[in-house]
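The data below hold one chain only, encoded as structure tokens and taken in the form predicted alone.
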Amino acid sequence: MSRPEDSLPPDLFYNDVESRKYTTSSRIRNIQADMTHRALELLDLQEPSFILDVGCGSGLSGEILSSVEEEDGGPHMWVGMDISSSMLAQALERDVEGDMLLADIGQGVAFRPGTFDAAISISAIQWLCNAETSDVSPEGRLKRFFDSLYASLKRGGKAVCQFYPKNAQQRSMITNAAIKAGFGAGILEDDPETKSVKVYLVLSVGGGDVTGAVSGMQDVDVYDTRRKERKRGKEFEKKGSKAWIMRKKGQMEAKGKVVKPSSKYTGRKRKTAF
């Protein structure tokens, strides 16, 4: 089954027809609601907050943000941004409570530094990995997005981005872009090893520990990518070792370069020849 992002850019794919279908589908609404509640659970907001909804679409997640009860830390105020004018038209037609703007997140999040307490994104950031023209770089779009998202959040703020990576390379490219922007980052998987796996990128401003956000939760795998890379670099990898060579090969593959296949001889020292 083909993925929507493989067919057309989001502003063209989500035309008036697709936007209405997406918004009125009870199945999609239920899935969106479940993932939004999960994102709020991970954000663990203790008081009413100002939240950025990245890729807000027709405001399905925003409705949930506005309806959080006071005893659960709400209600929250939110601003949404989306590249599809048809999706935003659906939100206006439904009279959702948040403010919204038409914007391409790949061009950055254009708000003052420290504007938001938190951010969520449901099924949006994987679109940044597609390049419709030769002058568009997925790495560049991801960098602009995460750099500006980091700046727009207050110190100690958090973001939760649910996304559907196409493969391990795309997943790594997204996570690494967030880490390079300065975020403390962790990856969670709900329903792992199934076709309905849902991946959540949990981010904290200031490099804080994100694993506390998921303590005590069941059936969730957590990978603190920054901590793993730091530990591996200091304790295990030596320049020229097999681990070092394999990591370098992975970096080259992620950049789309041709890499020689590995074998049992990879990283093995040669005997001194006389």
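Positions refer to the first chain, counted from 1. Definition used throughout: the rigid core is the maximal C-alpha set that superposes within 1.5 Å between two forms. Everything quoted here is computed from the prediction, not taken from an experiment. What changes on going to the form predicted in complex with the partner chain:
- Core-superposed comparison between the two forms: the C-alpha position of S262 differs by no less than 2 Å.
- Once the cores line up, the CA of A243 ends up 2 angstroms or more apart between the two forms.
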Contents of the next structure:
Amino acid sequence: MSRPEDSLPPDLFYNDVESRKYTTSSRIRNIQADMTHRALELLDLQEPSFILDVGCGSGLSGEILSSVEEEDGGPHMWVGMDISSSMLAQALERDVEGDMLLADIGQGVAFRPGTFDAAISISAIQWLCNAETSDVSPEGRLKRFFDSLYASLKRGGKAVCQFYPKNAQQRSMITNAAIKAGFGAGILEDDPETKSVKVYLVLSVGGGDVTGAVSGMQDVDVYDTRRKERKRGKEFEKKGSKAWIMRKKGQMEAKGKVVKPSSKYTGRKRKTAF
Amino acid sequence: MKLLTLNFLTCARKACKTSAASFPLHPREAELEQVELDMNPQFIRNVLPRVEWEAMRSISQELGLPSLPDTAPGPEELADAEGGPTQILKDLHTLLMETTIASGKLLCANCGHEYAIKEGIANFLLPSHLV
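Same protein, different form: I have the form predicted alone, so give me the form predicted in complex with the partner chain.
Then the entire complex follows, led off by the chain already shown.
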């Protein structure tokens, strides 16, 4: 299937016709609802919270946020942002509870610092990878978005962004932009290596291991690819030490150079000749 | 747009980020509307410490709403002896959640940019030379 991101900018692509199609299609509604429930599960909110819905569209995800039962920590209050006025018109028709703004997320999130408990975004942030005019770049838009999102969340807040990356490069571009903004970031993949793979970017503000978001969930494997801290002190390989010499010899051998065979004397200190 | 949301919105322009005058945005020619909403006492309790009370007071004054007390009500004033909602909580609910701006403009005191509100939705799209 072709990607809508490749055809037109979001404010033009989601015109009245497309917005209505999107909102009334039961297939899309089901997928959106599943993803919103999954995102809520990842956010793990205990009490009624103030949530930012990035790219809220016609309020399909917002509706679910308002309808969370009291025993599950709801109902939540949300503010949505979207660039397509037709989508927002659909939301008005459907009479959703949250507030909405017509705004471009690539221009940043205009809320004061520490506003929201959490943020959610369903199938939206891949649009940031497109630059429609020559005076903006995808990197700049991503930076502006994640920097302002980071500021607008309260400390200890979390954000879950489900998105459709076009390729591995786009995926790492988005993730790196989030990490640069200061988020603790992790990616959760549902149904990996299938056609219906769903990618969730889980972000946390200030402290806390982001892998904690999936603790207690079933069938989730954690692969930690964070760089390990360099060993310091004794364990760190000193230049000129036996371990260093052995490594260098190995390197040279791998290059195809002639290397003297190693023995028990290799790297041993010589006696001081009187 | 709810007054609660207005209490968190700042000017979207980058140049206004550092200026104190970019918050709060001042409503102009605003048409108010009351939208009935179920009361959510726990949410109000959670969000109240984050509400800038000074801004809330000045905005409600500009909108011609009844004047608010000097300081924000504390958490103990929101629930009565039996844990039920007090009148203060009900008033807060009416003010923050049910009072909405249906149409009008929001003015940034720093740069003078006006954001239009139509059908309760504010337009925060900036032309590229203003970003």
